[in-house]
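Here we start with a single chain on its own, the form predicted on its own, put down as structure tokens.
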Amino acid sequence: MSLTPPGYQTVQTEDGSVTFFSERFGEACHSPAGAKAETVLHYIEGCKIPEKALEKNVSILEVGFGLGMGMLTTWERTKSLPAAIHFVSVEIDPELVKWFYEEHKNHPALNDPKFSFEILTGDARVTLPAYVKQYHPKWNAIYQDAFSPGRNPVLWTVEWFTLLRESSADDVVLSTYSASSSIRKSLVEAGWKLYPGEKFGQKRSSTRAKLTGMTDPEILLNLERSPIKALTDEPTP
């Protein structure tokens, strides 16, 4: 690995890959569980890629590009499958962007015909409205690996759900390594349903939503006896 970005500091996670800390954010960008099985266990596995690119194309949002593993890792697992991908993440800074160029520059993924991507280079609540508008996209699946929400609150609220659910397919499938109160109330107020997810390092739930079905009864207990509030744009009083 070339130099780290300004602002990082590499960390060694415990499945032996690398992640980086944020300065910014005082938040590393994977757990140190494993970085790599994390994403695997979240997002590939989460979101059911493999099944849904054994079917049709696929196209996938990420909520946090960072070190580019979501999206080499959904290339590793989709390449010998038949479906074309389509991924398009965002991320703010333009640092981690340009580190990426240079460290992959010469990755296979970049020159496959059969997997796009685009990165939305600034604030998410600006690039992802305007992508949205223009191009109308229908998500097959989302990411949702944003700083958490007690770090960038502005990623998990009811708005930027409804953002996600309205430029969203049917089958959609979000994926997340959160399980607080607050981003689950966010997402039920956006209009998800929502299911428990694995466990991972120290845990011990994360959450997957959909369009579909209903609420798990247990977590929608679980919401309407916390008194903890959805996270949303208004500020608090």
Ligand SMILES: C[S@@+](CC[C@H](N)C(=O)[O-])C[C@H]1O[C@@H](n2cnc3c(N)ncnc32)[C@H](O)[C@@H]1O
Second form
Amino acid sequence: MSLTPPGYQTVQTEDGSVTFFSERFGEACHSPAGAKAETVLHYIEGCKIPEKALEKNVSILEVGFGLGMGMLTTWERTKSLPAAIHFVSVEIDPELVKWFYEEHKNHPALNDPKFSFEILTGDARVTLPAYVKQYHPKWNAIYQDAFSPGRNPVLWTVEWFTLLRESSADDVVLSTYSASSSIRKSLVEAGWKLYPGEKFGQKRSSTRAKLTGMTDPEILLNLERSPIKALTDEPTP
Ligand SMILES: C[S@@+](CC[C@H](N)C(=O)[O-])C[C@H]1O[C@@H](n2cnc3c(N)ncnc32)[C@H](O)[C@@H]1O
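Okay, that was the form predicted on its own. Show me the form predicted in complex with the named molecule next.
Every chain and every other molecule in the complex is listed next, the one we just looked at coming first.
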């Protein structure tokens, strides 16, 4: 890998893949247990991308482009399948986007007619509503991969998850590494049904969300018992 973008440090993870540590957010983009393995488990498998791509074209939203690991791994895992993939990602830091295009300018994913992708550069709370208004997307999968709710709360709010629900297809699967009660409450208040996700690295659980079925009874019970509140755009008094 060539130069690291300004404001980041390269971190080697346990599966041999690398990630970036962001000085601005004080956090790495992936688990130290494996950037690539986490991407495959939580996003590609968590959102059932190969299964969906065997049946029909797939429209994917990624929340947080980072190094482009989610995008490149999605291409890798779907390139031999019949479906066309449309991949949209959001990224607040233009330096990461610039770095990605320099680093991967000859990557086959950028020249695959079956794989279209766009990065909405800027604050997703501005860029995504504008995109939704103009293009009326219907996401079949959402990789909710912002930094942690403590460091990056604006992308875990009831308002954010409402926007995601309103722009999703009925068969959508939203998947995230987080299992915190605050984000689970945000999702429930925004109308999502929750299911337990896989454990990975140090984290004991994660979250999958759909628009169909019923929230897992154990998750619901834990949320009812928890005094933690959903995250919202309202300023706390
Ligand atoms: C955990 S990293 C994403 C890693 C990425 N999915 C990958 O596979 O490489 C989170 C990303 O969200 C971006 N981000 C944080 N706040 C944002 C916002 N308000 N709008 C858009 N992107 C944001 C960060 O700059 C960071 O690149």
